[in-house]
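Only one chain is shown below, in structure tokens, and it's the form predicted on its own.
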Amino acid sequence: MRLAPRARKAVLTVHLVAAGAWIGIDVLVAVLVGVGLGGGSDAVRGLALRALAEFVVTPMLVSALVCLGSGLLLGLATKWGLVRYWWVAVKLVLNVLLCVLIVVALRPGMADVGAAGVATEAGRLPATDISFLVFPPAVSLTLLAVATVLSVYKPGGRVRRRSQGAPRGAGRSAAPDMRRTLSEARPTFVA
């Protein structure tokens, strides 16, 4: 299955917009975490934490899933494939990993972050430690930057596949031996 050029450009545009939105949301998360854990008035810190808990996870997950879906479509319907090139395979793994981390690691802690925001606004110490909030934007922005660099430079070449019955290394070394065998097998005529 191949996408027509116009369809490919449309899917690529969706992919780029979703990736850009995802990066933008991660930058927003970093700002809210910095404000929520940093200095300033209790009201501002509490509001930042409450906004983080209330408004960030769903848009981040939606943009990540749109990026994943459009990336899968581009991989399946273009010459790049899903696991034909290393850079595409690595981007796929990073996207799936980040989607899982959003659901498994980030989303469950948001209730505690919201409660910490309410406590901070009231001038009390939060009941739970929310210092873990430093890691999600750092990890996510780093991995999204790696994915962006992979998209631009496309390093690593093709993923090599072995044939099912061939032993390891047989694919490359067999060809020169075959040529030599064929050249030795040619009949020679003596005059």
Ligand code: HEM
Second form
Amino acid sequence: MRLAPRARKAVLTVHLVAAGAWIGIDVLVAVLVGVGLGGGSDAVRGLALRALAEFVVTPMLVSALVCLGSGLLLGLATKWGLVRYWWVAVKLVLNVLLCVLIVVALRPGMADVGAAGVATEAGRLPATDISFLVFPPAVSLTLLAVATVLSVYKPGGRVRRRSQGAPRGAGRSAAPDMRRTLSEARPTFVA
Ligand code: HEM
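To test you: the structure above is the form predicted on its own. What is the structure of the form predicted in complex with this ligand?
Up next: the whole complex, starting with the chain shown before.
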């Protein structure tokens, strides 16, 4: 299945908006964590922590899943494939990894963060240590930056299928009969 050019552009637009929203939400998380753990009045720090606990995780997960879904569609229905090129395969792994981290590592900690926000606003010390909060935005922004660089530069390294008789570089040819030959061939991994 191949997407028609207009459909591909529509899906690519959704993909870029989702990726941009995800990065933006991560920047917001970094700001709220900085304010919540940093200096400032108890009221401001508590408010930042409560906002973090209440409003951030769901939009982050939604944008990550939309990015993943549109990326899967772009991979499956364009020349890029899902595991044909390393840059797409690596992005797939990063996106899935980050979605899992949001669900299993970030979301469960939000109740403690909200409680810490309430305690801080009341001028009390939080009952639990929430210093772990520095890691989610640092890890996520780093990996999303890597994914963006991979997307823009699309470094070589094709996970290529080549038949034994096919000439080198034949995989790059647009000839449909050659592509059929390649898809039937045994996979070989080329750096
Ligand atoms: C991890 C988060 C991701 C980010 C930040 C991201 C970012 C981007 C960006 C900026 C582009 C546009 C590149 C350009 O046109 O020069 C792009 C295109 C693309 N992305 Fe992603 N992406 C992500 C996840 C994924 C995933 C999980 C997949 C597939 C499994 C994927 C597959 C693709 C494909 C195939 C294109 C090229 C579409 C085309 O030109 O037809 N992306 N991505």
